[in-house]
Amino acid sequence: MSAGRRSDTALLIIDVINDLDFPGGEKVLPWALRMVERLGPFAARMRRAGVPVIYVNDNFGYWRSNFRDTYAHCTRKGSRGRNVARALKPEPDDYFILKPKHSAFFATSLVPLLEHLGTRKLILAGLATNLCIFFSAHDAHMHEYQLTVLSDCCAAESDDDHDLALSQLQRFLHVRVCRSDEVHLSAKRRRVSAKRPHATKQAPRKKAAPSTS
């Protein structure tokens, strides 16, 4: 992995390397699979623009684990989240940080990494909107980072959970919530300039969930 060049903006991808083996995980799965269709290309676009992509992932209580162990665990045969994790596997130059709790900031090396990169603006995506995205956004706010949360690159168990979390972040933390196709980076300063979405709904319920086979 390269040392990484400085960038005022970074993309945090939270808990997508996930076996989804928790109560309600079966409800998250169809939304997570739809999320992949947008988050994968968005992350690729950020890499091309020179924006660091940082995976911050739960360690599932395995204190001796590393990234390879976590990835192998989540992509094992029979893992509910296998297809999501495989589709969003980090690239060699991405960063990967393990976390013990909900927030990407709690008891992790994220702040020193962001300081090393010169980052003050964060784009958040991943799982779940109302849990680890929500907690991470609150801690990022406490650290005074400028925040954008991608409404179409996050997922939760339901529209209600997803929408309520985003509305709370907008209302109380003044987080910018937008779709991934509304993020535009300046060639010189990589500024995030995005409109708020007309709606923050997850994919319509009437559509069938993608196959996991």
Second form
Protein chains: 4
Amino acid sequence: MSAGRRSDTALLIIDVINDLDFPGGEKVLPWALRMVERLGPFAARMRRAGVPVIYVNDNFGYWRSNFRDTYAHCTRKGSRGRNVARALKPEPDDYFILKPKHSAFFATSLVPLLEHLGTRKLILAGLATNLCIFFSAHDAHMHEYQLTVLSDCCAAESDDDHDLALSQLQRFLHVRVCRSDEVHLSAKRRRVSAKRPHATKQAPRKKAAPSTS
Amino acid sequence: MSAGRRSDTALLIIDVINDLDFPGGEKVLPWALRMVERLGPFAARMRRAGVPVIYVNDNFGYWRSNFRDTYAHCTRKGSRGRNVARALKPEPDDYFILKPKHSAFFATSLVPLLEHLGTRKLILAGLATNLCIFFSAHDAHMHEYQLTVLSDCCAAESDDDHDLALSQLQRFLHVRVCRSDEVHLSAKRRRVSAKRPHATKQAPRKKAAPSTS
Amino acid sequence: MSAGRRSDTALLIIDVINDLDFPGGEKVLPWALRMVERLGPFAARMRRAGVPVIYVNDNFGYWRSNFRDTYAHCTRKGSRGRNVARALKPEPDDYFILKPKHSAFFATSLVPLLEHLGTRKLILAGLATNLCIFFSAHDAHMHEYQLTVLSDCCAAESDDDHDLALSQLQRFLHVRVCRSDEVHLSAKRRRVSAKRPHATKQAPRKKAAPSTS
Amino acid sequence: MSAGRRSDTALLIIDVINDLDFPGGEKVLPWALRMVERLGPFAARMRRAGVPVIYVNDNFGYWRSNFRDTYAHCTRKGSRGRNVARALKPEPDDYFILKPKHSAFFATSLVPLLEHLGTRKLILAGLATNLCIFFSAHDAHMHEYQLTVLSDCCAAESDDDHDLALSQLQRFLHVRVCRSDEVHLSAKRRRVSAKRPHATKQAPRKKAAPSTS
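Alternate state requested, the form predicted in complex with a further copy of the same chain (shown: the form predicted alone):
Once more the chain from above appears, this time first in line as the rest of the complex follows.
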């Protein structure tokens, strides 16, 4: 329960503890399940490298600052997002912040936490590319954090929404967009670098209509 | 786990879930134990009247948005604040917000929660009168909330610090300061009114050196 | 120099006092000149109806809180945005807020001003549809303002960027998008209503390549 | 009109452009006039040392982001604060920020400006010690700026209010309080240091009832 080592880079995982119980949630699910295959190992790699993993998650209107309850609620039997949330279960040293609105920065303690950690570089992942990732990227940009969005560790209702959001972040805000296997942390300074920034699709489907099981 | 009824008044309880493990904490303890005798029944009265009770509590540097863990930590065997925290244990319908700094408003979701509840009138209670109550009152004033501070439901290291802080809030910000038994909620609109606003001392001690047991 | 009457609706005009001296500014210019033909009369109509007109304008890195200097700078001889800024010159009763970043809400006094005016409904216009209008609409949405964006009173570098931004605001945030001649203020409560919300193009060009003179 | 050199230290001058047209303003005036004798030369010394001077000033309810108008209004014939404001007239390279409430940080662009300047150390001066200086010091503390308050360059309605506010900042927030002639900037890093931090009175009066002319 220590306050954590300092690190110039942090991984923000947005809204993956989610019962996907909203209109369109059924469309997000297959993409989210593919996302999990990339994001789970990537988060593990970050933890091993000493990069703080910060879950910033919607409070879904409950306002009780209890991430554990949120987790229990979203992994209950019958929750559409159960498998996503279980696959991305936070580790004991991860940080949790509950947010009341789309952006991870709006009315939360994210900025003081990042200052506490000495973090200036953010890697963004999670749901949904064109909403909470997008809003959070906007605010991160205004706060002048150096930003990388992982194209294969975000998901949206459709490929089009996903690609469009990423291409807008690249074109208008010059955000670095790359795949998770292109992130290399320098040993000394834990820098984030990507060989070639480019918008890539959601984690590729193996068949046209992804099953959700 | 519902989002709660709307109410134009809310009770904010600041930093009472606290292990008092800081320099001067041993001086706060006896005053806090007296405070509990007033604040416990007052909070119960507010709950019966349908007034939301919002715990806004320091995260003590842990940043993990788990009020339950904070409660467990502060009520552990040997915690100096154990009896205070246990006597003021939150009820299931209460709200919890973890704050990273002195003010209940700084980098928290308090404003969106109050907007969600339709609240414009705040009753402040808790620890310490001259620090977190004081900072929170300042911010409430700038946000133009109508403010009542309960003189017998706050505590500080000493009577002087307590009285001075309350008298400054009255003189400079025209905050209403009254005792908890002077708060009357109108049935219809749950208004807060006090017969005669005045700064009163900390809950009176029966003997000069209050015991902490 | 009075503080102004209260009004539940306000018109926000974003970044039109602008020398357009940035990469792509030459592409924005022709669209901005068309925008002016709609926005000038619309702002005049709002003023006559008693709706506050609030210019929220980039400080362009100068940080000196002098809107007058910004205006002088942007209307100097040789400024690319001279004709746009002159055509939309603020009236004495208009409000000015300088913003340091994209969003009209980020690190500005816009929220206290709107609370001071009693405003809950915002009409957005100005530059550029896909950047500062977009960011400001995001923040207005999180602050729970009721939002209308005027499709014929915003402009961007291209029709595509403009249309895309508006369609995203409609699809993802359910923002009302309409033309300025579709805004009708009810006499009594100055409500904003639009017959049929739909995303429309930038003010239509009469020829393919609009001249800038 | 350049954006300014970076500096780890900045001088914040609060609310000195002020017509003192409020209840108690006549009591502040003589203390403010003594303050000017110290603050004027100190600000000049800071400018020579390359330390940014930032006026953060109440907008007095006008919301028009025109510091020049505020200055003209407060130095008009008959303004009680005319001589104070004229003696502390901003220089062309100074920064101006209008604030809507007590704290220099509340709903203003002060934080982005300080980040732009690379500033982490603030020297506070101005009016009134127990209100806007006090609120601003609170917020500076929560934002983790290193803080020095100049005891002889602040003023309040009375010596008691002034001394009390400074002693509280020292006791509860461990803010450094010193006289302006105790501030020494190291050549290399423009550090602020004070030989011996202590709360001192307002600039000493030469006679019991200072005249205001």
